[in-house]
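Single chain ahead, written as structure tokens, the form predicted alone.
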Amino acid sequence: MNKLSLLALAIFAAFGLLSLASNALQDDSVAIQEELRPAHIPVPADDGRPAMLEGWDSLDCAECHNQIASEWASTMHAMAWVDERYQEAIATKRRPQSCYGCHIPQPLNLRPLGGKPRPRGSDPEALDETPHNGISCLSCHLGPEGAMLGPYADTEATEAHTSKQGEAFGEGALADSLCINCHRSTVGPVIGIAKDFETTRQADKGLSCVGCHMPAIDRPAATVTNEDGTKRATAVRRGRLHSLQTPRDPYFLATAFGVEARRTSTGAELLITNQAGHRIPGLTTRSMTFTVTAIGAEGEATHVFDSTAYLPVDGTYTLAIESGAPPTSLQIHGTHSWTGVETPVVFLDQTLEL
């Protein structure tokens, strides 16, 4: 069993232990939430972007949903408007407002799901008076009449808002609709990878966007104030981690590829399979380089996946290694390059026996 397999088993075991922690519910909700977090939290490599959205903790939502809000504030969704690279890009566009629908969307649940998002507001200067929340909490959770939509209806009374079960937070055809609204668009460096997900009917296989990018987590969703002024956590239940998993995290990127080694008459070959629900990579500025070295014989081969030579959905690429003699194993080294990264980031360093 290779190192990645052992690590995966450890993570699955950790998830199984999460439910045991629910018996430890105390008044200190922050400690509880930390205790119930998944074994792997996204750790994006440094590409020059801020680690957190400035001013996130002043949001109304953060008062009760502090942990979830802090997770969201670390994502490019939160910084979709203030990101310097985005602002530089739209500064050169003749119609920058055509980008606003996805970068500063109106609450998506206020209109029928599946349509093109509309921007909130029309004056960029007004939108940027304070650190602006690009794809905000309200973008996904605000419903009609001020209700907040999620996977559950009201279970505990609160003065903050009504909570209702939203159709986009369940299972089935609408489960990915919030993501697909924007991610089916191809514009600038962004490739509409949601089209791959749709056309190859990944949902029929039980896969979903959030299933990969927002791991399940059992925890209190909020902290509420008792009548005596003390704080308490709401009940532990299944939700989603809001610090989105992206290829910027080397561990997560490694899970997108399946690798298999086998001998050939002239050496060996590495089979690289796409395990994501869309092509890899999903940005024109990304590239993944695989270098394979034969151990026990001489031979090495390299292949680069980029937007012009991408790995399609469920596709497999065969990388041949001519070694002259049968190698005993293959050493695989995978690196990821994208805008802002000075040195390619290693996401895979693995040895496969033959």
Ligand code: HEC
Contents of the next structure:
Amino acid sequence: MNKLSLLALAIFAAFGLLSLASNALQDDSVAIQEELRPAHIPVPADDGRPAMLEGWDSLDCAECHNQIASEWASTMHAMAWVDERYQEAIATKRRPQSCYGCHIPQPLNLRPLGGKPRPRGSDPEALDETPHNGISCLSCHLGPEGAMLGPYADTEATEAHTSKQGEAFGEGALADSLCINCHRSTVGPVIGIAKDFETTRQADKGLSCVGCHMPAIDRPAATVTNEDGTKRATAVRRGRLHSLQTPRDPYFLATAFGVEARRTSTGAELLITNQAGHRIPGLTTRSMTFTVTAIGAEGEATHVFDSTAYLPVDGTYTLAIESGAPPTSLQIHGTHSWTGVETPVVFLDQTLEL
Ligand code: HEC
Ligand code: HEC
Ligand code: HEC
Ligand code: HEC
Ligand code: HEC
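Switch over from the form predicted alone to the form predicted together with heme C, please.
What follows is the entire complex, opening with the chain shown before.
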């Protein structure tokens, strides 16, 4: 099977999985985002990373929040410490401790949000948690006095913990402040793309990090054990998919770009518009290549987006095709390269009529 049909298959499989849940995924408050980005279980291309964090099911939280824990375990948040790329990078650092704050953070909600995240320890080998659980449930949810902070004020009581509405959850002014806390800094291969989101006031347009990267889903938040030992699910309510939407999944990456074809006096042009809430890409190790071929005339053009020639937030890039005679349509091909993928991954293959 060639790469394209594999991609088509992956997209098909993902839609199949979701068709069960998708009816439940409407939300007026985030209608704009969901129209652009239907909720979707990520299918990242194979880049040598493990599919899930080993040992995730022995986490305390997994006993009752099994579904959420399994989603989290598939993210780079869960694997932020064990990630080989990260381990290789800190191996050559004189003060690797300076890197720990975002990769094994203490619970962020125990101090005012906005400060530098602090590491759980300066000697990771001494940490109890194996294999360190990266950005753990507690990093985002633990609040003062052992309470779990979340979007709801009225949650079912549990012996495991008390629950409180946290200001970093839900629709309040501090929504997204957890994400922004870590994603605002430019460090190593990472560009602080959350700064784009803040300075261009994307939140005023109704956009949010959580809205695009953790789509809404209606389901029980927990499974609990009754007094007689039987299990039952808690009531269905609006929560968020904990498997992060990632550019390593070609389906999600395609949603980053709006494409429009136009005729010009010397051929045609393709307008490529940024539909993410920040610049593209956000890592020095990533690039996206657009190749456009004229159909019905002679002509081809290529453009590469990378961290130096990035597509700015709210920006549009115009790719001109000089074909003399006007083409009848444009064939557009987009591929994505990053560390660990042997052949660039196709995320766009589309024909636009002129
Ligand atoms: C302020 C928070 C923060 C600190 C401190 C931090 N990182 Fe990261 N790191 C991130 C974020 C956020 C990402 C993910 C960015 C992405 O995927 O776009 C990341 C991802 C990475 C990756 C993976 C890149 C890839 O190709 O997937 C490496 C390697 C890395 N960091 C190395 C380091 C090193 C080395 C240090 C210390 C010098 C460090 N980090 C300190 C936030 C941080
Ligand atoms: C013994 C079962 C059990 C365990 C273990 C457990 N929880 Fe919960 N948790 C619940 C129940 C029940 C609810 C309430 C669900 C509801 O009302 O729909 C809940 C609610 C929550 C909420 C939502 C709070 C809100 O106000 O919106 C968060 C966040 C949470 N738990 C995180 C965690 C984390 C993190 C762990 C592991 C450290 C954990 N829980 C362990 C049973 C458990
Ligand atoms: C990077 C931060 C982050 C991490 C890590 C994280 N969560 Fe969440 N969690 C969130 C956000 C954001 C929401 C949704 C807030 C909203 O709805 O506005 C949420 C919502 C929840 C809820 C309430 C959902 C509902 O249906 O009521 C529970 C329960 C929960 N998380 C448990 C967990 C558990 C268990 C883990 C670890 C396996 C975990 N979370 C890891 C950020 C995180
Ligand atoms: C404690 C710091 C921290 C917080 C809080 C945090 N992130 Fe991350 N995030 C990271 C790091 C570190 C990585 C990359 C780990 C690696 O590649 O080794 C990452 C990776 C990611 C990725 C890339 C995933 C991939 O598969 O390539 C996305 C998307 C992301 N985060 C979105 C979010 C969103 C949305 C929130 C808020 C709900 C959030 N992050 C909160 C530190 C953080
Ligand atoms: C309108 C939807 C949208 C919003 C809002 C949004 N993102 Fe993204 N994000 C995307 C898309 C689409 C991509 C894939 C394109 C890319 O790689 O930049 C992406 C990529 C990323 C990546 C991976 C970047 C890389 O190249 O490794 C990270 C990390 C991330 N987003 C974090 C965030 C954070 C943090 C916020 C809030 C400050 C946020 N996003 C807001 C849609 C969004």
